[in-house]
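Next up is one chain by itself, shown in C-alpha cells, the form predicted on its own.
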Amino acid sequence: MKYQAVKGMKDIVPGEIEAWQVLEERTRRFLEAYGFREIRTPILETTDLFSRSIGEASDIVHKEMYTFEDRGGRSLTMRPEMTASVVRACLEHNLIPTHSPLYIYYIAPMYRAERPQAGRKREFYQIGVETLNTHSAVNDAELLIMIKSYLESLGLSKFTIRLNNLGTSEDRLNYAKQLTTFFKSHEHKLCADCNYRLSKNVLRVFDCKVSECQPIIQKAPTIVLSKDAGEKFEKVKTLLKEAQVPFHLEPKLVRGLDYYTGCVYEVTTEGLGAQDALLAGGRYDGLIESLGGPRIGASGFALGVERLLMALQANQISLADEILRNTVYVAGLVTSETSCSFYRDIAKALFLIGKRGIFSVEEKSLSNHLKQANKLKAGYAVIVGDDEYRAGEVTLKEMTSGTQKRVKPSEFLKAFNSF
C-alpha cells in the first residue's frame, strides 16, 4: 500500500520550504521591530472556546471545525483560527498588563473541515497579529498602515483594503433587529444555510456565496452607527488618508467571525483567484470579558501564508532567491571515509558564518556537480578536490561572476566578504 497526505493536508518539501523559511524570518524581524512578541499555543482546545467566542451560526462552527471526543469524554477541537487560543493563553498565563497593551504576533497552522481549494487547504497556516488592552481608533489605522508597510516590504503594490464598521454592540443588536426583520420578508427565497443563520445569527447570511440569495443581500439595508462608534470611523479613515493608505468602504462586510464589533477590514489582492482575500481583521471589544478576562478592548488580524505566497509568485516575487544566494554547494570529489572529518569541518565552518550547505559526494565530474550547483539556484560552491583535500583547502567559487580562490574551512568568513 502506498500512502499518501490525508485530502487537503499538504507536504511542504525542500524546494518549497525555502520561501516559507524566508516569508517566516522576515515576517518576525517586521513584527519584533513594531513591538510585537511570539505566541505559540496548543493545537486542540476545548470545543466550547471555539463554540462561545466564533459563534454557533457561523460557517466554521456549524460545518467546518475538527471536533472529536477523547478517551476522558471531554470535545475537544483544532484549532480553526487563533484569536480565540490567543486570548485563552494571554488570561491563563495572566499576560495582559493592567494599564498598557499587549502586543502579540503568531506564525501556525489552523484546521477547517472545508473544500479544498487554491490557497486554502483543510490545514493552512496563518500569520496574525493581536493587540490587547486597546481602545483606540488610532489602534484601528495603525494596525491598517502596519499591513500596507508589511505587504509593500515583500513588494506586493497591488491590494485592496476593505473597511467598514459593525459598531457598538448596541448597534450591532439594532442592526440584526432590522435585518432579521427585512430577511424574514424573504425567507422563503433564502437558502437553507442562510435559514439557519437568520434564526442564529443574522449577520452571518453576509457570508452566503449561493448566487439565488445574492439579489435579496445587496438590497439588505445598512448599519447605522451611533455618535461614538460614528467619530471612531471617522478618525480611523482620517487617519489613513493622511497616511496615504487607499480603502474601499464596504458596508455589507461583517466578517465571519462573530465575536468582531467596531471597524473590520478585508484585504484582496491579485493571482489568487475568485476566492480572492488575502488577509482579515478588526475589532472585537468583547471577546476578552466573554472568556472570562476583564472588559477591556482588543484588535488584530491574520493572513493565510498560502495565499501570500501565491501573490507573491503571482507578481514574480520569488523570496527562495534570498535564501538560495547565501546557499553554498559542496561539490565533494574526494569520498574516503578518511575525508568525512573534512567535511565535518567545512560544515562547521559554514554554520559559524550562517551559510547554508549542500552537501554532494556523488562520484561524478565537475562539470556536472557545477551544472547541479546552478540547477539548485546555489550562490556559491565549495570544490573539494584531491588537491584540495591534500592541502586541508578548497577552491570556494562565486556562481554568478565564476569568481574563485583557495582558502581553508578557517579563512571562510574573509573569504566570503572579499567576494
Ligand code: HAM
The other form holds:
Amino acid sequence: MKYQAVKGMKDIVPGEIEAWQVLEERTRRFLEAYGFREIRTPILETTDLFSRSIGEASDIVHKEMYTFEDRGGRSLTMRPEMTASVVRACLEHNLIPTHSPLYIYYIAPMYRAERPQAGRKREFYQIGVETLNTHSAVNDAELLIMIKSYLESLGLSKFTIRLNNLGTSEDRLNYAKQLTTFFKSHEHKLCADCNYRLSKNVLRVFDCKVSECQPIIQKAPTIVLSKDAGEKFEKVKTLLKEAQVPFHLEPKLVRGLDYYTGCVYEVTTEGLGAQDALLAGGRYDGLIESLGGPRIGASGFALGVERLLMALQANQISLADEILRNTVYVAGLVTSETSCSFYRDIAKALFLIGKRGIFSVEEKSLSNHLKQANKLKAGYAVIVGDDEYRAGEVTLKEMTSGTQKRVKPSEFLKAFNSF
Ligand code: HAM
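I have the form predicted on its own already, so could you send the form predicted in complex with this ligand?
Zooming out: every chain and molecule, the one shown earlier first.
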C-alpha cells in the first residue's frame, strides 16, 4: 500500500522550500520594519469562534470547515482563517493597548474543505496582518499603501486593487433589506444555496459562483453609504491617489466573511488562472466587541502564500536564487569513517560564516559531483579529495566563474569574501 498526502494538501519538499524560506524571511523583515509583531495561535479553536465571527451563512462555515468532536465531546475546528483566532488570543492575553493600536502578523496554515484546483488547496498558508484598535480612514489607506510597497519589494508590479465600502452597520442593514426585496422577487431563478443565503444573510448571495445566478446578481442594487461612511471612504480614496496607489471601485465586492464593515478590498493579479485573488482584507469594526472585547475598530488582510509564489513564478521572479547563491555543495570524495570529523569541521566553518551546506559524501567522479552542484544551483562547491584531505584543506570553487582556491575550513571567511 502506498500512502499519499491527503487530497488538497501538499508536501513542500527540498527544492521547493527555498522559495518559501526566502519569502518568509523577507516578509518578516518587511512587516517587522513596519512595526508588526508575530503571533502564533493553535490550529484548533472551538467551532463557535468561527461560526460567530465568519457567519453561519458563509461558504466557509456552512460547507468548508474541518470540524470534529474531540474526546471530551467539544466541537473543535481547524482554523479556516486567522482573524478570529488573533482577536481571541489578543483578548485572552490582554494585548490590546487602551490608547494605541496593536499591529500583529502571522504566517500560518489554514484549512478549508474546498474543491481543490490550481491555487486552491485544502491546506494553504496565509501571510496576514491585523491592526487592532484602529479607526481612521488613514489606517485603511496605510494598509493598502503598505501592500503595494510589499508586493513591489518582492518584484511584483502587475496587480489590481479592487476596493469597496460596506458602510456602517446601519448602512448594511438598510442595504440587506433592499437586497432581500430584490432577490426575493427572483428567488425561483436562484440556486438552492442562494435561497439558503437569502434566508440567513442576503449579502452572502454575492459569493455565489453558479452561472445561472450571475445575471440576477449583476442587476442587484449597490450599497448607499451614509454621510459619515461616505466621507471616510472619500478620504481613503484621496489618500490612495496622493500616494499613487491605483485602485478599481468594485461596488459588488462584499467578501465572503461576515465580520467586515467599511472598507473592503481584494488584490488580484494575472497568471493565477481562475483563483486570481492574491490577497484580501478590510475593516472589521464590530468583531472585537462581538467576541467579548471592547468596542474598538480593527482592520487587516491576508495573502495566500501558494498564490503569491505562483504569481512570482509567472513573472519569472525566482526567490530561491538568493538562498542557492549562499549554498555550498560539499563534494566529499573521501568517504572513510575517519573523515567524518573533517566534514564536521567544514559544517561548523560554514555555520560560522552563515552559509548553507549540501553534503554529498559519495564515491563518484568529481565531474559528476560538480554536475550535481550545478543542478542544485549551488553558488559554491567545496571539494574534499584525497590530496586536500591529507593537507586538512579543501578546494573552494565559485560555481559561476569557476574560480577556485585551496584553503583550510578555518579560513573560509576570508576565502569566500575574496571571490
Ligand atoms: P480570505 O479572502 O478568505 O480572507 O483569504 C485571504 C487569501 O487567502 C485569499 O485572497 C487567497 O489568496 C488565500 N486563500 C483563501 N482560500 C484559499 C485556498 N483554499 N487555497 C489557497 N489560497 C487560499 C481571510 O482569510 C481573512 N481572514 C483576511 C483578513 C485578515 N481580513 C482581515 N484580516
